[in-house]
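Encoded as structure tokens, the following chain is the form predicted alone, with no partner shown.
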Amino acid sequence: MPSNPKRLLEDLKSLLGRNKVIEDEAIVRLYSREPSGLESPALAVVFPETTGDVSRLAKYAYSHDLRLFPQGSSTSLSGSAVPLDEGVVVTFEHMNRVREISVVDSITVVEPGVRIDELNLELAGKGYMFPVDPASSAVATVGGAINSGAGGMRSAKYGTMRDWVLGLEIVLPDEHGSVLRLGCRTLKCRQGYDLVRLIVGSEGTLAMVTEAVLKIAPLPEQVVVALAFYPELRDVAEAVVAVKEQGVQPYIMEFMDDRTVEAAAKTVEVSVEASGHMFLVGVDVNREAAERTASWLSRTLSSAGATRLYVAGTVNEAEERGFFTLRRSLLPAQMRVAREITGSPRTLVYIGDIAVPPSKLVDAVEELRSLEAKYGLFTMIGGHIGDGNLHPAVGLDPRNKEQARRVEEWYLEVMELALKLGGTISSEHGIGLLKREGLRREFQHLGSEKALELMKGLKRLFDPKGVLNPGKVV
């Protein structure tokens, strides 16, 4: 803790403006918390405006060793946005300018605080889009996503932040806040060692982004959206199956069980039955295909067993009729089960990020429910079936000891079978706070302790006195 935090905040509003930083609690408690209900105290937040602002934090910083929690619309589920130490967390909302946009160059360049659905609404003028798009992207903001190496619904064709992000500006926690211009503006680029993604990912743990340049792409001409729903598990496995033995790329696939659809139906408003183990399928055509397309898909996922199915010619009517409602309410559905199950308003969730390769999802789900029995949870089950990403959770009350255990040994014997089934412990939520062990174990798994090393030595390199989101990934 600072010896004398007043004068610390005091120094801050000289050094920035008294109207950059402030120590008023119920604000700063807002913004030292995570949706999962993880948080802790900080003693301010710093609301930077300029990337000179930034500099100067951080070269003040590093003089003082103050703890700084760079956080973007704290959307985090790892813990990676929930300061650990008596520090000030630097939310970059105010830097949330889209400086530009070049359909010729293929690029936007903006400031990190710029929220994803509202870059998108400036580039669907253009008929462009940053295709990214994490379930939270009504809030979510670019310095969040690339700091968190985020995916999303259209992850399955368009990949995830690090396929996505040409250039940074960036600024490192050193005794000059030095401000540094790493990639380019060209989709081909090569400086050496590639910096720029080794940044996108790291979680605010290695330097603060103040402004990134983006490639950006067409508009599909019209995407055919199917809501499929099956009474078992393996069905939802055969329609996966039956469309890419089909040679298509999905534009989106995605997967919520049973018991994850019934509180999601019950969360949202939807004018579909919403009921049994969902898949949700869209295909990105020209106008001319699409009712073609939607006649293949109907065929298609009927042949593999669906109870109820739903196609929508347009992703505007897909919209209106509640498909993406459902899948993005997963979150707030395992919430809301969570707490019912708990009957505590400190309810806290546990969210796995699993990875597994799509072949072996059933598996994955079928060891899922052998935990839920081994540990007495109540598991909810969703994500990104085109990408093998599935997002288990369960909820406990933290003053519960006992049951805390029991969700801790879990949530770690969850990345455990990701890791025997040949996937990976987190794909786009990051490491943060909750998956330190994991990623050890991950690295173990593989025989690869040394890169543990690596990591920590490129840690102290970036961010030689640990201000910069201490306790983090390594």
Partner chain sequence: MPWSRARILEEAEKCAYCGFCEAACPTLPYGRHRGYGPRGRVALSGHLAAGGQASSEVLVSLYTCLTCAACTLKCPAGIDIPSLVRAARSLVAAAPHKKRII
Contents of the next structure:
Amino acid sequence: MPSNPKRLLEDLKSLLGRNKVIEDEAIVRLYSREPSGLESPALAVVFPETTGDVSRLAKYAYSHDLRLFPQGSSTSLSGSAVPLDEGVVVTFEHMNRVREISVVDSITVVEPGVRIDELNLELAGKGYMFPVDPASSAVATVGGAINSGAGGMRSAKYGTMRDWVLGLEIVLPDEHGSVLRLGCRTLKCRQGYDLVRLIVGSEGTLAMVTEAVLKIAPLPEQVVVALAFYPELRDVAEAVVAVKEQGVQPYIMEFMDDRTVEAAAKTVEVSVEASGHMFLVGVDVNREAAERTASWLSRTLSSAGATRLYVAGTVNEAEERGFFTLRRSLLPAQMRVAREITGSPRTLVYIGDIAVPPSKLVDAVEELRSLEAKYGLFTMIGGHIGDGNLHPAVGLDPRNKEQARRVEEWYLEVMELALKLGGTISSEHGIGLLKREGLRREFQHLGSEKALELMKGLKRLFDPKGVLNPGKVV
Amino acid sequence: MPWSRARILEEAEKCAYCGFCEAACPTLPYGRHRGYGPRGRVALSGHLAAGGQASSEVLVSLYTCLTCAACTLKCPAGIDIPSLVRAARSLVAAAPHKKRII
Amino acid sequence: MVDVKLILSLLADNVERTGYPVPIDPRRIYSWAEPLKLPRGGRTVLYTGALYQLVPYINSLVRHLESLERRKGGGLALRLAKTVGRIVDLGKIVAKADPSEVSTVEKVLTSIANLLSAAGVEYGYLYENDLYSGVLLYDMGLDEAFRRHAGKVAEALKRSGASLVITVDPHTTHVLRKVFPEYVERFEFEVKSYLEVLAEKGRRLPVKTPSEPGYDVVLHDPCFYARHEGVIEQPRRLLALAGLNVKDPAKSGRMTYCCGGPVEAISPSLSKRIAETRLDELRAVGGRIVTMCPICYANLRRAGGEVEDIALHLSRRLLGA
Ligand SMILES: Cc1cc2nc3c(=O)[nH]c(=O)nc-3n(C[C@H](O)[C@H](O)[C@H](O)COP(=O)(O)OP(=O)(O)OC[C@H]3O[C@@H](n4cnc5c(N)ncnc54)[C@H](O)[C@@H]3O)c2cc1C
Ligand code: SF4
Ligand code: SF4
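Same protein, the form predicted together with its partner chain this time rather than the form predicted alone?
Every component of the complex follows; first up is the chain already shown.
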């Protein structure tokens, strides 16, 4: 880094233009936080508007050993978006245009700062959608979602980010600030080693993404949504099995355990009577089949033992009747409860992101509950049950060293339990800062420690000076 | 009653930093940075209440809020954002003015 | 962007000295009512809070700030300090209020008064006691100045002998109903917007069958009515009663989108861009755009919108004038 921060700021301003650099401390702090509660201040924030800006920045960073921390909306939950050490946040919020939508080619070309909901609003006008929908889609950017390898409610059916990115324009932190175009505009593409998929989920540690070619999908004609509550966990599992045995791949399948439902109902206004374990299912159908589907869904969920059941014929109706409110309030509820328990405004929330094979879900939830007893940590559990992805969360006051230690041990043991059940330590939030040890253990568990070496080698290859988002992932 | 510093801090600390409010905000798309949106304004209100400096960027962020409350509808933490912003403004306005107008 | 602190002290100073945020001849606040020969005071009073009347003067200030914002070179704050820093100069600038704006505002207020009378509401007017509400002081966080000013307003209202206060715009309605009770001891008036009062009369309104056929109107809900005061359904009911076909833009009711007006003095350009965004949405619906707030009216107009106040539509349709 240039020896003197004043000099650095002047350099950045002449590189990009004065109005694309912010050094005001209070404003910079707005770009130094994540919802997890992690915070670490940067020196400045820069706002590139073109690929050229990004390239000049990358070249400068390389030659001056300046650390760059790429950022979308900083809604990451793994620590991947907070700046560490002295460095500059590169926010893509001013590169936010949808450049092209082609229904014939089934693609859209976007800048990285486009928010997912905004993209979907434009696509909906043409009867299409971008199906990866993290619960944070109102705010999360395409660039952030690509780099965290995000998933969402529809992932059981549509997969995650890695299934929807066809091509990328990236900028490398090398002596030229090289701009590369990877991948294709076509659905089929065999371009040697798959560098596109290497960037997806790389958490801003390999390159900066300046444009993406994404696949799009037609909007389903109609989605029937059911919201059910069960007294027993086993019943929920049975309901999942029963739905799948009909040969149906639901559009969404979400879960929250009973105490989380209770806490969420205290956090937001819910218009349904919510108690027990929540199971939310959506099935996409042709209009003609909607009624038939609604009635088999009711039957199936009831006979699995639902004590309360609500069914809506369309997503709009489900929205209006507040079916999604509970699920969307998961994180705020987790935070509220965490804060209540620690009694401190400085509260961090550790959110697990494990996945287990759906057949092991009941085991996983039961083991999570026994961990709760072991560590004395109130644990709230929710997740995407269709793909076995669970988000157990606990809160801590980082100033309370004893508690912090307990939480860290708990966090590791949660990841261990996923591995034991044949799952993975992170499904969609990424590794960031919080799961580096977990990643090591996963490869150890697989007897594949060498994979970590390969990853470190890749990092060096892409970013020889280690200026891009250092300290994250590997 | 006007909110006390402690009340402002308490409200600002409810914020989960999820950003759900940002999509609704009319000023954010035309602003220079996150301070022009509700998530930023909530954090900056807390910053002022904690005794942070009222730099010109902080002032502009708080004073470009329309107090239209579009954000409040989206906030899962139930923060009354316009009231919070207004309360933060009262901290600024109560500070002695540098320039007096004759 | 203008110097926030400068605007604050300007505002506070003006209100303290003259009772108004921008210099205005106080007779201009109530002269519209004189031809109507409205009675003075009474248990129910009409209180405009002067916002409608001030808008043409605020507009001319905003036009001035806008021209400063556009000029290149030098800090805007400095030029502002030089050109509007002193009250005398400010007086000169705002004295250039557009006469056609002034006359529109007076027509709106006259229509409101006539509608109330025709609906059989017995009310009096406050004339020189129709003081500015101080809402800008409150919005800007000038709490102490606002508290002092609110005290004077409350005194004037008490002197009038009123128990029910009828307001004419969303900002004054909100500040009187929700904020005054927090800042003024024993502020016990019932406060209602004239739209609420008229809507309560419902079918008892003297509906003359309009000669002209009905037309489509696109309603722009002001944030303070829709989100802060729950006035959403009343204007719709009244427009329907007047034989008009109300169409809603995509963002309406509680989900309405701000006109950008509240920041017109802090950042005229930001304010205008928001107004343009909103206008596009309103225009996309197709129909005559209707506002219920002088700030929305002024700001959407400034962005080139052909908008009209609800009171003018109601009065033409229901009273034939
Ligand atoms: C309430 C809530 C709910 C959530 N629900 C989900 C969920 O259901 N599923 C899910 O997967 N995640 C979820 N998340 C996590 C997070 O929102 C997503 O991972 C999201 O995709 C991150 O987007 P962002 O724009 O905020 O990126 P950021 O958080 O800003 O960044 C994420 C990562 O991407 C990198 N990055 C960002 N832009 C670029 C770029 N242009 N080039 C290179 N690197 C870049 C950053 O360095 C960082 O490593 C949730 C978060 C919250 C707060
Ligand atoms: S109240 Fe302020 S922060 Fe909230 S949406 Fe309106 S302008 Fe944005
Ligand atoms: S929606 Fe509420 S909790 Fe989330 S960032 Fe905005 S103010 Fe904070």
